[in-house]
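Single chain ahead, written as structure tokens, the form predicted on its own.
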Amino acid sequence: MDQAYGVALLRSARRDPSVVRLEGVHALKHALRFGASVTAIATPDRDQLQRLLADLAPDVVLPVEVIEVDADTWRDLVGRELPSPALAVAHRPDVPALPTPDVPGRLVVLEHPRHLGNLGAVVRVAAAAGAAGVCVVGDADPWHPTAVRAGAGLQFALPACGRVDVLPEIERPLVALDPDGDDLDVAGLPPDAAVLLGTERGGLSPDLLARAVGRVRIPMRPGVSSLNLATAAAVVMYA
């Protein structure tokens, strides 16, 4: 690939909603494992990147030639320090925000998450647990570069990963994570449940809470008021 063209692709990805920025080796390797169409890869050190890929992902075959850029170009492209020397761009897949009812696994529904890093961490947990998908109610985009980096590129591993303004009617039992619910180890969860998680501070909105057919809580030691969003999702998904 022509270097100037590849650099232009990577730079334009910051403002192009049809593509996804993959920051770091983990995001790149998972995206490729789960079928991402990667169109450009850059690094300031090709030899180091190749060693990392050989150690961490020997199964991954790069679809395009890696562009090695100078330090100034790299700083301009990444804008911040990355955990490993890889930056790539891929086509954003045309996946639904919600899975169809026949997709197995539980669906994670996040209402107005405030932190893209936590959102990405939930995606990582959901992918590992074999979830049907992650749906965001609100403005936060699960395909934002920060969320993709925190999710290690595992947005590509889920049947559905997107956002809606309002959660529509779905053919799954809605179960809310709520401090006033039954203990999770007592109540259990249907295998096809849509699990509703709100913010750490405010919880779920009254409207979404009212739609739930069940409420569960994670038993915690007295005095401990809440868990990190991704930690709570992990507990629920592996219940």
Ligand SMILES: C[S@@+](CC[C@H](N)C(=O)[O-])C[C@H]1O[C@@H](n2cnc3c(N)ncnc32)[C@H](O)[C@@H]1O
Second form
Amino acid sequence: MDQAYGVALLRSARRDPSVVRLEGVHALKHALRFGASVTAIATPDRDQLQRLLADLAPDVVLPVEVIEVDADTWRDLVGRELPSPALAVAHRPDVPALPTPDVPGRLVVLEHPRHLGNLGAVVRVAAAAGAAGVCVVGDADPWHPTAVRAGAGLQFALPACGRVDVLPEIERPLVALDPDGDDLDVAGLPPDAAVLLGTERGGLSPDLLARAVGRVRIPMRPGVSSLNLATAAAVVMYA
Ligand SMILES: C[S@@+](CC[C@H](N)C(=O)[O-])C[C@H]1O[C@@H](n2cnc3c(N)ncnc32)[C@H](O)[C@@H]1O
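Now show me the form predicted together with this ligand, since the one above was the form predicted on its own.
First the chain shown before, then all remaining chains and molecules of the complex.
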């Protein structure tokens, strides 16, 4: 690929809603393993990147030639320190508002998550645990570069849906994760549940709570009021 064209693609990726920016080797590796169409990859140090890929992802074949850029161009492209010397861009897949009910596993529904790092961490654990998908109610974009970085690119491994204003009707039992619910180990959780998790500070809205067929809590030691959003998601994904 022509170097100037590749750099231009990477530069415009922040503003272009049709693409996904992949920051670091982990995001690039997972994106490629799970079928991303990567159109440009840049690094300030091709040898180091090749060593990292050989070590962390010997199975991964890069679909395009890596562009090696000078330090100024790299700084300009990344804007902040990256975890490892790789920046790539991929086509953003078309994802439906919700995965179809026949997709096996639990669906994670996040209501107005505030922190893209939490959102990415939920995607990561949901993908690892074989969830049916992650759906976001609200403005947070599961494909935002910060969420993709925290999700280690695993947005490509499951339907990462969302930015719906209201959760559509779902043919799955809606179960609220709520620190005031019934104990999870007693109440249980259906394998095809849509698990509802609330916003970091305020928890689930009354509207979404009213739609749930049950409320379950992850037991906590007295005095502890709640778990971090992504931690709570991890517990129920493996429950
Ligand atoms: C940081 S918590 C919000 C805390 C909020 N003050 C509340 O009372 O729900 C974010 C979300 O994680 C889930 N969560 C956290 N800890 C939980 C627990 N021990 N049991 C069930 N859900 C929990 C809930 O869905 C909650 O809405």
